[in-house]
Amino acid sequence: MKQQQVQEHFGRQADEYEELMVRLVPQYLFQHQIIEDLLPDEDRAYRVLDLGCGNGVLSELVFRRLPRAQVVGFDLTEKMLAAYRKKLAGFTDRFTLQAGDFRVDPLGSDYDLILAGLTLHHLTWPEREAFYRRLYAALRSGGRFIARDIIIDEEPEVTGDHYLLWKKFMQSRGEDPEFWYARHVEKDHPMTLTDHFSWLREAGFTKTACHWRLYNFAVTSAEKP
């Protein structure tokens, strides 16, 4: 899917993003707790990049857990950034927003934490491998990268089983599974955890870990030594 198509796709979802994700992503709200538990504990002024920030659902976790953190919210669509401003209006002194295509636009630097929520699967596999080196460069030493993303299994038959289970989940939540599966095939490039961790390590990351996985979704992390 081309950049303009992706922009239009998510622009239309901005007003109901969280409600839609609950219907499309198994245990979506439970994943928030997993991610929050992975945030650091020390009370200091962390610098955070929320990559593909959407309406700010992960930034809200940061603001709640880390009272002195400053967040850069980065997203492709102005409508999503407008939804972010509305949702997190009570934290306007703690975030700045940047509209752009993270594949080509500067990400900034000296982050203590980078979050990527359901966004990296828009990168092709060659783009993903190179992008991890950019993420590594954007982090400070000791920084952490946390990702929630769509994955595929190393075994194709297992991937097929996972997609069937995902479709059943969406149907049980009142969504059209074939519609969303077709959109997924059209615009997404999910990867295996094996390649994900391999490319992270090649970029220089250590302590690569999977903290939660269900069907074709996972929450992972890595650290910059």
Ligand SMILES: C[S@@+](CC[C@H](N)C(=O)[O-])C[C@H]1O[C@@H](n2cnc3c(N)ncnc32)[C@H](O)[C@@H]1O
Given for the second form:
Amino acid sequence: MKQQQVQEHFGRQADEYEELMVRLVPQYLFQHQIIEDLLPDEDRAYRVLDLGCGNGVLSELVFRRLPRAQVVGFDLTEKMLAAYRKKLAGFTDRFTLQAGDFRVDPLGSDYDLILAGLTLHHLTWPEREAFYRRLYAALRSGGRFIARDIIIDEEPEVTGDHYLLWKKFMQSRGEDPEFWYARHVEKDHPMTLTDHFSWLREAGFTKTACHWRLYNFAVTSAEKP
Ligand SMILES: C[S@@+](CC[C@H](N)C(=O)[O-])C[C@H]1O[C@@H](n2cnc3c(N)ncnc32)[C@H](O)[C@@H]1O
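Structure of the form predicted in complex with this ligand (previous: the form predicted alone):
Up next: the whole complex, starting with the chain shown before.
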């Protein structure tokens, strides 16, 4: 998607973002539990990047679980950043927001944790491979990268089956599955976990792991040694 299309698309959804995600993404809220369990246990002043932060749904997990962590929320869509400010108004001393395009704008550095929720599929495959090297560079040694995203299976036939299950899920929640599937095919660049992990390892990451997967969605992590 081009920068302006992304802004228009997410700008329209900003106010009802989470309600919509619950209808479009299977076990959307359950994924938060998985991600929360992957956050560090110690109470330290962690530096966290929430990439494609949207309305701050993942930052909120950090604020509640890690009382001294500071978050940089990075997003292209002003309306999403406005929704973040509103939702997380009780934590204003704990975040800074950066409006920008993560494909070209600097990400910052020395992060202990990078979260990327439903956002890396906006990168084309060649962009993604190069982008993992930038994520690696932005992390401190010992830092962790956690992503949840839409994926495809290594076997095209299985991907087809997964799409049918996804459509069934959306239909059961009152959404139009063909509309959302067509948007996905037109605009997104989902990748296999095999490619995801292999490009992460090429960038230098270790301990690449999948913690949860349900048909074409997964939560993964990797560490910078
Ligand atoms: C589906 S929302 C994800 C929100 C939240 N992280 C979550 O897990 O539900 C994707 C977000 O990524 C942002 N985004 C997409 N492409 C981007 C880019 N190139 N640079 C910065 N943000 C981008 C969109 O504006 C949107 O807010």
